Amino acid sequence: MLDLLRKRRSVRRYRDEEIKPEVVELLKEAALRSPTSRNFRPWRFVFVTDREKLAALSRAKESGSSFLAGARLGVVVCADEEESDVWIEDCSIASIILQLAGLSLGLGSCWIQIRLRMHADSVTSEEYVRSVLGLPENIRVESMIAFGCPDEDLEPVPATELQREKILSS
């Protein structure tokens, strides 16, 4: 696990190469095995492979989501907020589980924050994503994750660059 964490980087460029269906199925399993507070499982996952929908979703934010258009898979991580008061935390955990699972399967990925972001002056990113996917109002969108075969080779963050001052002593 520590080796995966050392290698994990935000990959925003992907080769024009399909992701095998069996790999997508493994990602689905990983998402559904994510830890969840009190086992409420409020999360929902929308796996998007349609290139037109990926392009539409890549416009969810004014900046920071355009690379989704070049991905071969986008996973929208959302939840029914009425099922749990900690849906945000559960979705965040599921998002990183998906990213680490993807890395273990040879994929690159990058998180796209949606909740509390804007698509345009009067439309939130959540509203936009819900409209693209036809999701009901009670579904809240936390994030999207772009997946693909990496077309960039990013070096791990060196141990010397870790911000050890963030570890507080008791």
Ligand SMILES: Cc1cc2nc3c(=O)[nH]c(=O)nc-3n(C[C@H](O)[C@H](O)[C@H](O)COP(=O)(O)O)c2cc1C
Second form
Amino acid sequence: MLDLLRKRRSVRRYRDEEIKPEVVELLKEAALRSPTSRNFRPWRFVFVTDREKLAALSRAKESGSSFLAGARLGVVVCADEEESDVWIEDCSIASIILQLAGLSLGLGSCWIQIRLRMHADSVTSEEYVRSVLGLPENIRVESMIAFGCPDEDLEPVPATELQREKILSS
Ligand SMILES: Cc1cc2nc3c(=O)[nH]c(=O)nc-3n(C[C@H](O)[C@H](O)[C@H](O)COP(=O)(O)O)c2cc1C
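Coords for the form predicted together with this ligand, given the form predicted alone:
Shown next: the complete complex, the earlier chain at its head.
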């Protein structure tokens, strides 16, 4: 796990190469194995491989989401907010589990923030994503995780750049 964490970077450029269905299955399993508060499992995951839908979702925000159009998989991480008061935490944990599982399977990925972001002046990114996917209003959208075979080789963050001062003394 530490080796993976040392390599981990957000990858936004992907080769035009299919992600094998068995790899997508492993990602589904990883997501569903995420821990949740009181084991309520309020999340829902929408696995999107359709290129037109990925292109539509890539327009969820004015910036910071366009690279989803070049991804071969997008996982929309959402939850029924009535099922848990800490659905945001649960969705965030599932999002990073998905990213780390993807990394272990050779995929590059990047988180796209949806909750609290805007699609246009009076349309939130959540409303936009719900409309593209036909999701009901009680489903809240935390993030979309873009996946693909990496087409960029980002340097790991050197150990010397870690902000050791963020570890407060006890
Ligand atoms: C909560 C969260 C939201 C993020 N939202 C976006 C986003 O909307 N678009 C994007 O391109 N990157 C997004 N990122 C990726 C960050 O920009 C990235 O993790 C950060 O710049 C550090 O780079 P690294 O992941 O390569 O170490 C997000 C990451 C997190 C954890």
